[in-house]
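The data below hold one chain only, encoded as structure tokens and taken in the form predicted alone.
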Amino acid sequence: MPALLDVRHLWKSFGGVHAVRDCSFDVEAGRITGLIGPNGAGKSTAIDLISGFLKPDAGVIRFAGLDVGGRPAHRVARLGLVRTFQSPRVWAGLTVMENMLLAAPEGGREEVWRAVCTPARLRESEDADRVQARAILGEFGLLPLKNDPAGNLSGGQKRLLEIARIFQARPRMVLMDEPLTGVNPVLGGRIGEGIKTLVAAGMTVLMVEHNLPFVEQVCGTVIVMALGRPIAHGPLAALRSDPAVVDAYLGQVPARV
């Protein structure tokens, strides 16, 4: 499969600290790729750079053949590259359904003249968005909560709502930063199935996660970072015997994991 995301010689420093240094990797389209490594390896910084929340000091980031390095986050998202965060982010004062509707592709509906000149077409689009949102919420077990404030959901439910919103937005690629943070095992299993469903629907996922059994379950390929750059990639089962990976990361993981 061709690389949907291509990162080459990426650098980012904070003062005298090189958080990301000469970082190069690619992500194939239509797959779930894991990004793992010890704390401070530069994983989340790399996600921030790719998604437009940070501007790189040097290097090239190509998404679907376009150079997106340094573009603001909202422009990167409009190209079909979106992200989640370590802590689930929802509009707490809005209902679950309203959160879903805000994630729908705008299709020109942000322009005032369309609301004035073509109100019937606008209502049709909004009705279609609502039907789709109900179907997606039903798949994730959130439909009974559609009228509840999103701020009342548990941490795991908020994460499920994030994934449901991704389905509503229909991007090409999703960057996920530690999707299992603060999630109980039962909802963790549902989140894993939700991520697999994203890929089955034609999306691509790059996922930062410390839960190695979960990574091995859902990720076909894993990229290992240490000291700001990738040091190995491949199936996690093969990486377990890589001396560089064991020394930098896996040797720090308790034997029971």
Given for the second form:
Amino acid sequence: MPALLDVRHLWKSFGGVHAVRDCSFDVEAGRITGLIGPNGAGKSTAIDLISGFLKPDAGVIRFAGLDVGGRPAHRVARLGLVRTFQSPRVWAGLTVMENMLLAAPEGGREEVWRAVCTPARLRESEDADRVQARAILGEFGLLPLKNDPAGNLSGGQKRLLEIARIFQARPRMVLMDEPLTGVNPVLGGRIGEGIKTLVAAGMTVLMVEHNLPFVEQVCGTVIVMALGRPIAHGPLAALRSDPAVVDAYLGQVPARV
Ligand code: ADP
Ligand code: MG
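Take the protein just shown as the form predicted alone and give its structure as the form predicted in complex with adenosine-5'-diphosphate (ADP).
Following is the full complex, with the preceding chain placed first.
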């Protein structure tokens, strides 16, 4: 099966800093792939380039067979490739359920829908969105809070809601930059289980994360980046004894995080 995401010879510099240099890798559909490496390795820059938040200096980014390199983020998102941010973004004044319903697919076309639909058809589609939202909130343990204002959630719960909203929009692929930042271990476990369930339902995830026990538990395969490009890939357990990986990264982090 061809890769869902295929990155070839990607370059990005900031002034004299080569953040991403001749970076090539691919991500298979239907899996959770980890992207790990030391601080400054270029992981976040790679995510920004793939999701359209930065333009590459050179290289090709192919998503589902389409060349998406240099396209703006909103157009990349419309193809089903979306990303999360390091600080969660939710609408504080709306309830948890309202946050979910706003993220439903075809949000932009909703007004057209409203104009042409009979009230009964409209109710049907809203019901379908609600059913899906309840299922996803259940996966992330947020269902009991569905009527609470999102602004009342803890930092960790806001992150759960951000991830839940992204899955509500039914993207083909989600890029996550450090989803566990500011999340306690219990919520971290929930995030991992929720992501696994949604990937089992047909989505694909590429995730930057420093918490290696979490990565080992959730990611079937891992790409290790150092100095702007991958230096190894495979299951994390196999990479633990790879001298290049130990030298570049694993030597620096404690075995348990
Ligand atoms: P990582 O996410 O792996 O920690 P980054 O992609 O954030 O690494 O950064 C890679 C390198 O690029 C670092 O040296 C960082 O300082 C530099 N860098 C990243 N973004 C910018 C920017 N907007 N301007 C200047 N330098 C940047
Ligand atoms: Mg980063």
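Treat the numbers as computed from the prediction; the structure is a model and nothing was measured. Residue numbers count along the first chain shown, from 1. Just so we're on the same page, rigid core means the largest C-alpha set that superposes within 1.5 Å between forms.
In this overlay on the rigid core, Arg130 has a C-alpha that sits 2 Å or more away from its partner position between these two forms.
Residue displacement note: Ala169 has its CA displaced by under 2 Å between these two forms (rigid core superposed). Superposed on the core, the two forms differ at Ala92, whose C-alpha moves 2.6 Å between these two forms.
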